[in-house]
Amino acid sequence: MILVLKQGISPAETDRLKEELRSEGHLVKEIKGVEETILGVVGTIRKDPRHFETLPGVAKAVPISKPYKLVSRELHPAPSIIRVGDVAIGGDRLVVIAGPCAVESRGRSLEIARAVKSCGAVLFRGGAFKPRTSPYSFQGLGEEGLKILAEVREETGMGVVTEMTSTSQADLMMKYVDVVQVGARNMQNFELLKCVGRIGKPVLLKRGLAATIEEWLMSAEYILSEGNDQVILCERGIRTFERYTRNTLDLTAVPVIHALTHLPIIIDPSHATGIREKVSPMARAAIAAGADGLTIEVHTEPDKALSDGPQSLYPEQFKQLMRDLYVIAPVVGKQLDFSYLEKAKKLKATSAPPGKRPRKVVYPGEPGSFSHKACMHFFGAETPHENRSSFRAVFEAVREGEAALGIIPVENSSTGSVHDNYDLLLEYDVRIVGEVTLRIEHNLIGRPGTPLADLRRIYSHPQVFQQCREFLEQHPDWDLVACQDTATAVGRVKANQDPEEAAIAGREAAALFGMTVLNQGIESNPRNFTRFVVISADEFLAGPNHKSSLIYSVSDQPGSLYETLKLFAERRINLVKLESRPLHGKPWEYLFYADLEADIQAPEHRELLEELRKRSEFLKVLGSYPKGLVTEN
């Protein structure tokens, strides 16, 4: 059952009501959304839900129609984000959890650990009590296993996740390990799925060998009927007539599990082949299907692997898995960030001290914009975060030390650079110290039921009307207003409620604000990404870095730009930016701006730097920075 609360209801009074329904014996779940409060009542409901309507503060009663409760999308209409230290499973950013099938050895495993992360892997992977099919075979290290994976997380910072068999490995599992997982073979031991809701920490729940879907999502409601609902659901195969692969992977499970559960999904394509040419084509597969995450067997000789060799990836392989769904990420509105500890490090680094306000990141426009989007993605949505109502502001509160970091649009595929932004690169003592790509998928927002006949003005920021304008052209009639951002304009669309109007903004906006999209992807090329830069006043990560963005100018003379890209050419560095800018004060003069894919501080490219510093009237840095791609450390 669904309690709606009326709005204004106070905490007192919700208090009130959740006592009463607990004294009827029902678990109640209280869930804060943003327009409205909602409670969750889950056991047996034996009086008519007209009942529930007349306590006091409830404004509306919703049976559910599932049996599992508190694990569907009517108790919890937003997806779950589960925190397994600085990662989120289930946010913007892919989770990849890589490892050994099982914890053989300290030095092995520590090879492994390090070979993983260095290719972007977030949460280590390793069974110390491994379930076999056979009693002859190696069953796991035990306790020694999760010791040595205590070191992996001492060393490599990675959380370390492993499978408990029974319930009296619970206090073993307390002491050592981050995610708990519950394999395929015990997805139905209840009894342990009720130790490991009770034990508290994040879960990695297996679908069974034969399981549904339904059966699977009941299992997970064990967990959350004890009070745990970190749960993280896994997809690995389901045993089938198939015989050229070890099981068959259900991909459709993916848009399945996101309709009917809030909890996050991630896909295990190692055991679902068993073979390890198939693990990387499912792997893709499965983050094009929408996944949270994967999980994925990695080793560093898996012919001499005690468990699993032949569905195990060499690292070069996981690392060229790693370079395809950074790729691919973007397309399904995701993002593979190779520095995601580093950066949750280093933000932790760079915390105020106790008593003052927390250093926070910025970025320009209203929650739900694009740049709202890009903050995420970069910076997960654990880091304390602020919108500025200019791109000017965002450079002011960086300068100023009241933010740590911005992040700001500096070029679309389709419309070109955001030139006010290069200008304020100029003006500003800041640096460029990372960036984020973004796929821009453009929507008609508008109110529920709207007709697209009746529609006379439409709001948006300048640049989407132009990234629209096939589909705009298509309607000659329509009046077109500017808006600073696309999220103020579904939010004029909403407080004008003017059925004659609409907004085109992504559909984090249209959630925000509880509008439609009326269209999807209306933008005049699929292929339409923004990239952002991050600034900040002072070094963001130590390295390395793969790519320099510098703002020069040359003398009035024949040949003097072709001087300088020689210097470039000649040392083999590939030049991906070069766009010029009229100088400020002086007409017919021009800046400059150039993106290389090479780090110009570093030492080895001291010479290249004075050279262009003798053959410039004017240079400067403007970063060097990750340029996103696994490259070796």
Given for the second form:
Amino acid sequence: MILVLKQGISPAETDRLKEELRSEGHLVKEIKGVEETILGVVGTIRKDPRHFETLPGVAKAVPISKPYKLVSRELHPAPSIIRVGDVAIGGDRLVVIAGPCAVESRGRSLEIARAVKSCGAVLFRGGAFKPRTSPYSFQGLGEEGLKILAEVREETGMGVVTEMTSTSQADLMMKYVDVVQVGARNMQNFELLKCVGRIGKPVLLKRGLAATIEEWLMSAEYILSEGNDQVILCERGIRTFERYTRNTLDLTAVPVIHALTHLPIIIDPSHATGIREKVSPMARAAIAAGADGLTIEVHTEPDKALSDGPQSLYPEQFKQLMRDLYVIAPVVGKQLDFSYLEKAKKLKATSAPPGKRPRKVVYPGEPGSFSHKACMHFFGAETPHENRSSFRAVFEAVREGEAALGIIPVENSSTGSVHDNYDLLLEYDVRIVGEVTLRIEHNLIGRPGTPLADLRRIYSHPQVFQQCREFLEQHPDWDLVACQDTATAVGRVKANQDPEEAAIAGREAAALFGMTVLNQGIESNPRNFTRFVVISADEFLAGPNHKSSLIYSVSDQPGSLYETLKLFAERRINLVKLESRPLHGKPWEYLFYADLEADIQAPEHRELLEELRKRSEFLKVLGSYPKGLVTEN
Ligand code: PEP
Ligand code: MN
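If the structure you just shared is the form predicted alone, then what does the corresponding form predicted in complex with ligand PEP look like?
Below is the entire complex, every chain and molecule, led by the chain shown above.
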């Protein structure tokens, strides 16, 4: 039963209500939404919904239509994010778990862990208790294996995931691991489910060999009903008549699960296919389908693996897969972050003195804007963040030390540079320490059922109107009203309540304001990307840095620009951006914005930088930073 509480109910009244419901033998869960607070009431409910509506503080009682209650989206409309140390599963950043099928030895585990970490994995997997089909197969190292996992975490900083096969292992799990896996063969071992529910650690619940999605969600319900909300679902292939692959990967589960439950879903393409060559294609497909992450078996010498060698990727293959996922993720509104763990560590280190609140990061515009999304993509929703009313206010907050870092848009693939921010980069003594690129999909957003023919005024950012030119040309009678950012545009349409108005913005803004997408994907070019940079008053990530941004000017003489470009060409440094911009107050004189694929501040480029300084009238190195993609090792 879902009880929607009356607006303005006091916390004391809510507590009294919860107490009463609990005394009737129900399990009660409070969920605070933006607009309303609801209580999820589960257990054996014999009473009529009307009984609940008579209770003080209850506005409405709605039965949950599904057999699973706590895991259902009806009860909890927002997606759940499961935290494992610094890692958040179910947010904007993909989580890739990697490691061998089984922990085989200390040396091997550490070797694989170092390899997968350098490719961008954030959690390490490895079985210490292996549920094998044959009693004669390797059964795992038991506690010895768990100790090795703890050592891997100690050395690499990656949280560890391992399978629990019996309730008798509960204490060991508490002691050594970060995520407890319930294997496919145990998905309906109800005693085990209740036990992991009580352990309270995040649980990776694999889908049973022949389980329906509903049965799988009922198993998750067991864990939640014991008070443990931290469940990650894992599709790992199901039994079908097809024998070519070990199992049949049911990727349909991804959108189905996302519609039915708030819990995140990851995919295990290793057990799903059983064949090394099939793992990467299905991993790529899983991310394209919208999965929150992957768990992948990787081994440095699969031929010698004690279990599942034939489906284990070589580190080289894993690295290539991760590079592919880095490209695919933005298409579906996510990121693969190669500095995930390092960023978290750095953010903690840049925090205020002990006992004080961690320092925040800031973005321009309103929540729901693309800058907000970029902030979530780069830092994760778990990093304290705040908005500022303008680009300049972001620079101010960073310079004054009020925020540890800021994020600002600098360039769109269709409409070019955001000059205001280049001007501010010139003016303020801050440096660029990172970048993130977002796919920008625009939508026409208004009230449900509004016919396009009724619209007269459309609100958005001027650059957005340019990016949607082809669509807008079909409606020449619409007035285009400029707003500071896309979320502000949606907010105005909502506040005005005028059926002739709509806004153009991202899906997030529509969801945030409870508005409807009337027309999806109206940007002229679907390959529409905006690049954001992260600014800081200090250094951020340790590097290595692959990119540098500069602003410079040259004297008004023949060949002076060429002389600077020659310096890059001679050193085979790739110039990825070069743009000229008129100098304020000096007609026909120009500044050049340049992005290079090199760490121009590294010792090996000292001489280049000196030469460049000599040949330019003005030079400001805006910063050197990682490209976001792993290129080393
Ligand atoms: C495993 O992850 O190593 C494993 C045994 O998986 P499953 O339970 O999906 O077969
Ligand atoms: Mn395995």
